[in-house]
Amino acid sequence: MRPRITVVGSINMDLVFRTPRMPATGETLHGHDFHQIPGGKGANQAVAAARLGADVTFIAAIGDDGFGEFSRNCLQAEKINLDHLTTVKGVATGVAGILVTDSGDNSIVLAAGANASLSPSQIDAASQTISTAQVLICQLETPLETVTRAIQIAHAQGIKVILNPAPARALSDDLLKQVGYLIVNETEAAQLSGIAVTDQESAQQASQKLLQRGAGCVLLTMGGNGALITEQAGSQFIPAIQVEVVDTTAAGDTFVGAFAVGLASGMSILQASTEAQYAAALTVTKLGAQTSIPQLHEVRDFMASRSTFLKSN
């Protein structure tokens, strides 16, 4: 059977500008090109999980505009269940303005739009869907009270909870105690732990702090510097997969979606994280968010070509 994953999160239309570098304050900079690509952390993670083999239900909100209609069509094409996708009248769909440099770095500005309308009542209406999933995935591009309600429902039913606290904001210890798997990058780990992450040692210190605050397992992704898995029993480091970087957009989202699929499929945390690293590495070799997320066969072929992953099945 295919893994069952429910995602609560955001939908954005990404307006992507390729630039030679980041502009200085007040500077007008000529870009190389422009792309309009469906995105949003929630949607990206839902698409990643679907492409990597899961049955995905997505709880989200869009505006009654062209971006919303386009986003819905793209998600339907991925065979994602949209029974709990709400259209908010008179409100714009979320938008992200993204600058991507020639080196692959990016900067993002968000306008939440309909994402800010996703309410706890909509979560309650979807409680049966959350309760029958194997894994719940949440991020923080929708209201915190909505995310909190979804996590409460899943935790009460013994459903595995993955929280990707991005963009980072203050979170209570009570909420973290309901999170089985906290997936953070260096910036998010630093903001939530109060410990600057500059190397593997400080990454471990920050991860330990987050465990003390209540998270069951911390996965700290560090881009080209690999990823660190920290549990009460100890830590494991996963080296980065070396590839030619085109655009880092959605690499973290792909990691989250791939990890969720691995977890729901019965893989160990190390196995699921390793496969997620390969999926994320493939993502950075292409431009854009959902346009760069790989299919399962692409990830498996890539892993086989590197000959370092021990398959569990």
Ligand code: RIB
Second form
Amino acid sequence: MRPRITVVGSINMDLVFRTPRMPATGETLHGHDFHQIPGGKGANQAVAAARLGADVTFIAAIGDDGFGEFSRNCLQAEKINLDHLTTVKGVATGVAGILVTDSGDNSIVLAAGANASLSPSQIDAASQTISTAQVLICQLETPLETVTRAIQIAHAQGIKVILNPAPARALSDDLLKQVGYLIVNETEAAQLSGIAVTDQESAQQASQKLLQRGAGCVLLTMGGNGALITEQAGSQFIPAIQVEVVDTTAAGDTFVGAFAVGLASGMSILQASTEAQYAAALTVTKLGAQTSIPQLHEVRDFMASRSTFLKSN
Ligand code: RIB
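Form predicted alone done, so how does the form predicted in complex with this ligand look?
So here's everything in the complex, that chain up top.
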């Protein structure tokens, strides 16, 4: 049986400029080139989970424009269930303007468009789907009240809840108590814990604070510095997988999607996180969001080439 995962989240068309460096305020800079690539944190996480072997249902919204149609076609091609994908009339599809530098770093500006229209009533209409999945994944590019409603339904039914609180914003302890797995980067961990994350020690302190606030398990991803898993029982550090960095866009999303598949397949948190690290590492070796998310066989081959200690299903 393939694991069943529901994703609630955003769809964006990514307008990507590759540039030698970030422009300064007021500066006009020649970039290398421009690409239109399907993205959005929700869509990326749904695509990652689908490519890595899950049956995915995606609850989301697009505008009635060309970007929306293109995004829908891309998701359809991934065999993602789109029964709860809504087209909002007279509204633009979400767009992300992304600058990617030669060192692979990125800066992103969002125009939410239809993502801002995703409503709690659409979640209610999909409650059966949420309740029969093994895992729910949410992020924060859609309204918080909508994300909250999805988490409430899943939590009440004993479904595993993953929240990737990106972009970072304040969240209540009440919401965090319903989150089994909080997947954060350094910025999000700092925003939610009030502790700046600069090294492993501060990462542990911030993670402990997030556990105290109610999260069941905290996975703090730190890019090239590895990841830290913290539960009540203690912390475990996973080293980063070293690769040549082309573009870090969607590495975090791939980690989330891959971790969800591992969790839904019955893996331990450590094993699911380790596989997610390998999948995310592959993502940074290519340009773009959904153009860089690996297929299952690519992750398996990569793991076999780097390590032999993890099982292959
Ligand atoms: O996490 C990467 C994603 O963030 C991009 O695809 C962009 O659309 C923004 O949502």
